[in-house]
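A single chain comes next, written as structure tokens; it is the form predicted on its own.
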Amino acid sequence: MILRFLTSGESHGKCLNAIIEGVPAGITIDVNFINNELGRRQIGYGRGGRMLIEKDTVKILSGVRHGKSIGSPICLEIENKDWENWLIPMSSEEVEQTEENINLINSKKITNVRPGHADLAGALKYNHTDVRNILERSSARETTTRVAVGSIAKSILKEFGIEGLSCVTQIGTVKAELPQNIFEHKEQIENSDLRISNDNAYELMKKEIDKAKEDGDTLGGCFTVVFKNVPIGLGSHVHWDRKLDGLLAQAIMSIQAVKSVEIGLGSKVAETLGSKTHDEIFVENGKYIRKTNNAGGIESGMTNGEDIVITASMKAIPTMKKPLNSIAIDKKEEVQAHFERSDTCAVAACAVVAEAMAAIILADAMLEKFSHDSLDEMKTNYQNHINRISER
């Protein structure tokens, strides 16, 4: 990759950090842009108290200089506000053994581990007795900082008008029809807390998200992630790493508690006869035109001019008021698992970490088709591939 990251940082510690390379030389980077895409991670029906604790806002370290990316790799920082709290039982320097601190440590340590989160897997692995240990990264506040790197990623794609928006299409049993056009309704989706555009659907799946929540329970959903304005030829047929619908695929399933992703027609696609399933090529106006598409915008790992369309469903979270059966790790016991302060429904935070994440692959295939050393140079690439298509 060329747009490549690395984050650090956990959910209780001092702060999150992400380190990018790869962002061209001249990209407008604006922090209030930032900012308001880590609002739209934390807004949502069904989220947890760690919301009402935490505003998060990012710190630029490096690579940005007058509000324009230099060409060097740019360093991220999100503050944990609730650190204060955690002084002792997380610090990263050896603690004096006072009978306080003892006592502060021992209050956080955890060995009943969860069903279905990294808990036991991960303590295993890396030879933890604590658990807390593992929960602290593997914690769905990572996420943060995806959020913040597609925010630089989504500020390379709006300089050639490609733009990215999410969309709720399920809550638990309450299923809500995708709009047809949803940029068309991007103003009602933003301004839902559970980033739908169905009027209908939005109290049931209040009612339940509210009945999970009183029996202690969780839930989780489906969205689709949809990116217009995108050129045709991103991505490669020729190699399997290069396949752009792999890539985003990868990006999207590594979200914490995404359990499948498909690209337009998705699993549809085993019932659907191919006189129904591929898209018919037209020409308009001297331009390739698609009536349909199935296809999502990728035929054999590239994009063909048509809208990016991405569906994930999010399971579950495994944290529970009413908590499930399970082992302490230090005696081998049967316990109730842990629990951790948590959302009941998390599924709009997730659409927008969905986006980030496809907007990562999608600025790193424009990195990759049009050059990445400036953004001038950039743009003249994009513009003679743009003219060399419409000549064709």
Ligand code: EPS
Given for the second form:
Amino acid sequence: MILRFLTSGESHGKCLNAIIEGVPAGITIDVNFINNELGRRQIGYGRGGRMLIEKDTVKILSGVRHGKSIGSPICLEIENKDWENWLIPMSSEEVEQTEENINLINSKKITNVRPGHADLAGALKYNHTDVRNILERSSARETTTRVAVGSIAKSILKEFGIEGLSCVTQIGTVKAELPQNIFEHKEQIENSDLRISNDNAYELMKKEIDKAKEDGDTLGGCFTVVFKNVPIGLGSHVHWDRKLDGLLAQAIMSIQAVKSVEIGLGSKVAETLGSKTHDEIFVENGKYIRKTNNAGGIESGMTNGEDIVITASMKAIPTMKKPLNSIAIDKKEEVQAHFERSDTCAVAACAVVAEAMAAIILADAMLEKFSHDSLDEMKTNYQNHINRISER
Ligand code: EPS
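Switch from the form predicted on its own to the form predicted in complex with the named molecule and give that structure.
Below is the whole assembly, all chains and molecules, this chain first.
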């Protein structure tokens, strides 16, 4: 990858960080845009108490001068406001062994592993007796940094008119329609705290979330991410690890609680005849066009100029107020799983994180195709590519 990044930070640690390498010089980096993206991740009917504590905002520590990237690594920092409540249990330094401190640390120690979370495998793998050492990093709080990095990727894509948007299509058993052109419904989606495009399913979805909350349970769902104006020829057919659909699927599958990722028709290809699956090719005003987009904008690992359409499903969050049966790993005794604080439903937030992950992969593919030292160089190469295609 050319656009590489690392993130660090625990859910209740001091802050979250990201270092992003490979951003060309000359990209407009607007701190308000990044903060707006962070805010979009925090919205969602059914989210928990943590979102009332945090108002995620970014500090840009390096790589940007006077609002433009300079080609050096960009370092981002997002403060955890909740850190103030965790100074002793999450201290990076040794703490004085007073009775008060020991009690504080012990009160935050976790041994009752949560089914469905990283707790059991993580504690055994990393040889921890306190499962908090796993929970802190496996928490979906980590997705804050992905959205921050994604907003830098979106800033690169924006220079080429490439735009992404997500829309929730299912919460629990309630389905909402995916509009034909989701960009025409952007305002409605952005104004909906469930990220749905029209109100028909809204009350039913809310009811289902309320019911789960009342029962101490949690809920999953589905969402779709669409990117438009993506040029033909990103990715490659020549090798497995250069196929863009594979890269997008990995990036989105890596988001906490995501259990399936589909592109275009997705699993429906199994039941659809070839004649109804493949998007026939036409020429209109000298341009190659399709009248359908079952491929979701990708054929044989390469973009074909149509919208990139990715659908994913998220499982219900495993931190539950009404806990499942589990085991305490210190005594191997039957217990109820640990509950701290949790969201009842975070599908809308997950959709925003998926937009960010898809943006990172698409921006990387743009840098690979059109060079990556400066935006000017990239734009020249991009225009040559577009001209060459239109002349054929
Ligand atoms: C989240 C922050 C977390 C959780 C949630 C998502 O904060 P806290 O643990 O302090 O409440 O609210 O993550 C989970 C429920 C989970 O199981 O990972 C966030 O910032 O999105």
